[in-house]
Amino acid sequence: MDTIRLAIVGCGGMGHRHMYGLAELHRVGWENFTLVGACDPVLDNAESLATKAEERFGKKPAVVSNLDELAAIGVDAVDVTTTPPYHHTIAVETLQRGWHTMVEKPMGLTVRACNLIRSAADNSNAVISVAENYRRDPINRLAKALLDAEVIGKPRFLIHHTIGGSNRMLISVWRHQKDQSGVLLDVGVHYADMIEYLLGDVETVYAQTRLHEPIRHNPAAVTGESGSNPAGVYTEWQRKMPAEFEATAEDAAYATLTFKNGAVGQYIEDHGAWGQGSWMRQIHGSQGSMALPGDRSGGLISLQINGQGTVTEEALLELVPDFHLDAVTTDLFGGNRLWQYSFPFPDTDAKIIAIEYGDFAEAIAGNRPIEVDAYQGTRSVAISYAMLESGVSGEIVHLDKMIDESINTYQQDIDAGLGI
């Protein structure tokens, strides 16, 4: 078939990361997309992305500032990598134009914003995909296969802890602003998607939330050296951000989750913690336990199975003889039955974003349904906000009440600011 004419909408740090992912997909021979447009109202950002794209693809995409200009050059699909407040306004319009649309996470700034995208998708023949990348990590694919094979029995409880951060800026100022996508949403949707990928639907959430560090510090503005800077692409923007600023979004959540399958989760996400940091994702079942490495690290899964002791490394594959990675992931990571990998983080980041593009292309071609659809994208946002809503009300929150918007006290001001 003809290649899909693609534009990246939003050409800041995330847009650049996506372009590198697309280049990585092309590098291994999957040339499903032709990048024809770099769209951003800040033309310097669009120009930067287009110039770097020309180095990788041999042809420079058109530099434009709005969707009408994209329509004039002709596109089939868009990749929306703007800041979250614009996700729903852009995605609704691109779906109405009939353009296949991939949206960075969080899919929308609030549950209501997500539901607007879902409604537009229901009324469009275009494909909608949420660019959720953690589940696409080959090690997380293996973890899912091991759970599905019930090698630790029926899952009973999950422990998910990510603790650290002190008072430093996480990537950018807007990630600490309630009306822009606070850190518990921006990072939390990754974890929400992973939790449901591994264990199925979350049913209820009860949480305490806190804003521990109301003043955040940006080392890049002082020393020129970046702090939190995934894939190393944000430095030029971080140097222009203030050295310190007020945070308005909560930075810690301590929650109990229940799942429809009966499992229970203990969840800590604390981005204002001092001292020793911590990472843990551990699942206990009726016959053993599974400890997972950090996402996108290539680290080892460790199983403790009754009667077998510790199982790790290549022995894991013997427990799931039918486990195979998809063709795109196999080409990107160099094998279809992986239990570990080792690449510099920017390379891993590009490879996993490339998998998102591969899935998007396959769905556009009609070869398979999109993996992370608008409903799943909405669920991840709903789980993150369920913690914040529970923190406000002090009550257990049911996910179905989040998705139908009957619980939205915390989100009211954000929705009002968005005019929805």
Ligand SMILES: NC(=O)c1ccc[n+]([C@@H]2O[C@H](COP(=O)([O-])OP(=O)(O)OC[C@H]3O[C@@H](n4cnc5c(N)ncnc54)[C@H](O)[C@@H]3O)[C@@H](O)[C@H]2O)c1
Given for the second form:
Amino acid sequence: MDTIRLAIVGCGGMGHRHMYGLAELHRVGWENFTLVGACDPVLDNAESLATKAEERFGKKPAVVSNLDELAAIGVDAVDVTTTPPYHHTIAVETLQRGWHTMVEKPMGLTVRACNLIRSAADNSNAVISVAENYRRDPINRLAKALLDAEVIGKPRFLIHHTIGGSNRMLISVWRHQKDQSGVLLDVGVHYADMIEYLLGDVETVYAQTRLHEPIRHNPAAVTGESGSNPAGVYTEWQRKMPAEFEATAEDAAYATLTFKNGAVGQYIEDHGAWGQGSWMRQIHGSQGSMALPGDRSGGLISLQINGQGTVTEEALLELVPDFHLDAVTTDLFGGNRLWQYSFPFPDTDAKIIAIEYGDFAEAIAGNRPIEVDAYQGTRSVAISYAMLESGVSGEIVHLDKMIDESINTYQQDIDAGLGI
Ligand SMILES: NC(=O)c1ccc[n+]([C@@H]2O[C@H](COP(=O)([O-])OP(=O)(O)OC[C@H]3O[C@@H](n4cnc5c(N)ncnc54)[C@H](O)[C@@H]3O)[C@@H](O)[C@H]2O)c1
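Moving from the form predicted alone, what structure would you give for the form predicted in complex with the ligand?
To see the whole picture, the full complex is given below, headed by that same chain.
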């Protein structure tokens, strides 16, 4: 079969990380894509990605600044890794052009932006995929298999906490701006996706939200180094960002969730917290509990099961004899029944992004439906904004009303700024 002619649109930090993921996919023998274009109006960024791609693939993709130039090269598929305000403008156009489209999370900047992409996808024969990486972590696959096997019984209660951050910049200035994708959306959609992956549909959300730290500090502008630089790709950009700036997006949400299956969730994201940091994802069921390790850490799941005590490490596999990772994940991680793994973070990051590309290729080939589709991508954005909408109204928010846009007070200004 001919390879799929792919362009990466948006050549910043995640664009580079996606290219490393594509190289990792090729390294293990899945040569489904040919990277033919690096597209970014900031040509230096496109050039940087293309040069580094040449080192890995032996051929330099074309450096271009817009979609018309990509059309002239000839592409079958695009991977949209721009900042969030452009996800819908690009994805709607690429779907209309008939190009298969993978779009980074958050799928759109608001629920309305997601719905625009969904309707473009409905009117296109092209595949739409949301690049949601956390669920593809092999340890999260095992957690899901254990929950489906009801090893802790019926889930009753989820605790998910992410607490830390103080007044430091999280990766970039735009992650603190309400009109660009604040931190509760940027980080929150990952957790929203994981929460629904593990426990099924969220029905309602109630939350208190806060903006604790209206001035954020960027240590990289002062010392050259930042504590928030995943895979080390952001250094040069962070050094050029201001040393301090105003944050306009809320940085904390304290939420209660209810699920269609009757479970309840306590969900805290506090990215302005001082002192003791904390990260926890724990599920309590009618027969025991499950504590999960951090996403992309390769750490251990620990179960406490009534009558069996603690079950962890390799013994977890005995509880799920049919658990197998898919072919591409197996090739990337070197095993099809993993209970832990250990790689430097940039390698783990690249492998998990490679799984996203593998899934995208399989769906384009018609071998299976895409895993994180436009509806699921919209749901994650809706859950994150449901916290912010509830924070504004003080009311319990039903997810259905988020998705049909009948609740959108918080998002109104953002939509107006986008002109949608
Ligand atoms: N899944 C993950 O773990 C993860 C991690 C980091 C970022 N992301 C997501 O990836 C996306 C990009 O984040 P980032 O950290 O790379 O941001 P970034 O600011 O480092 O890079 C964004 C790039 O997009 C370019 N861009 C802006 N408008 C464009 C347009 N119209 N066409 C083409 N390029 C355009 C910018 O010039 C820049 O090079 C965001 O949606 C973010 O949420 C996901």
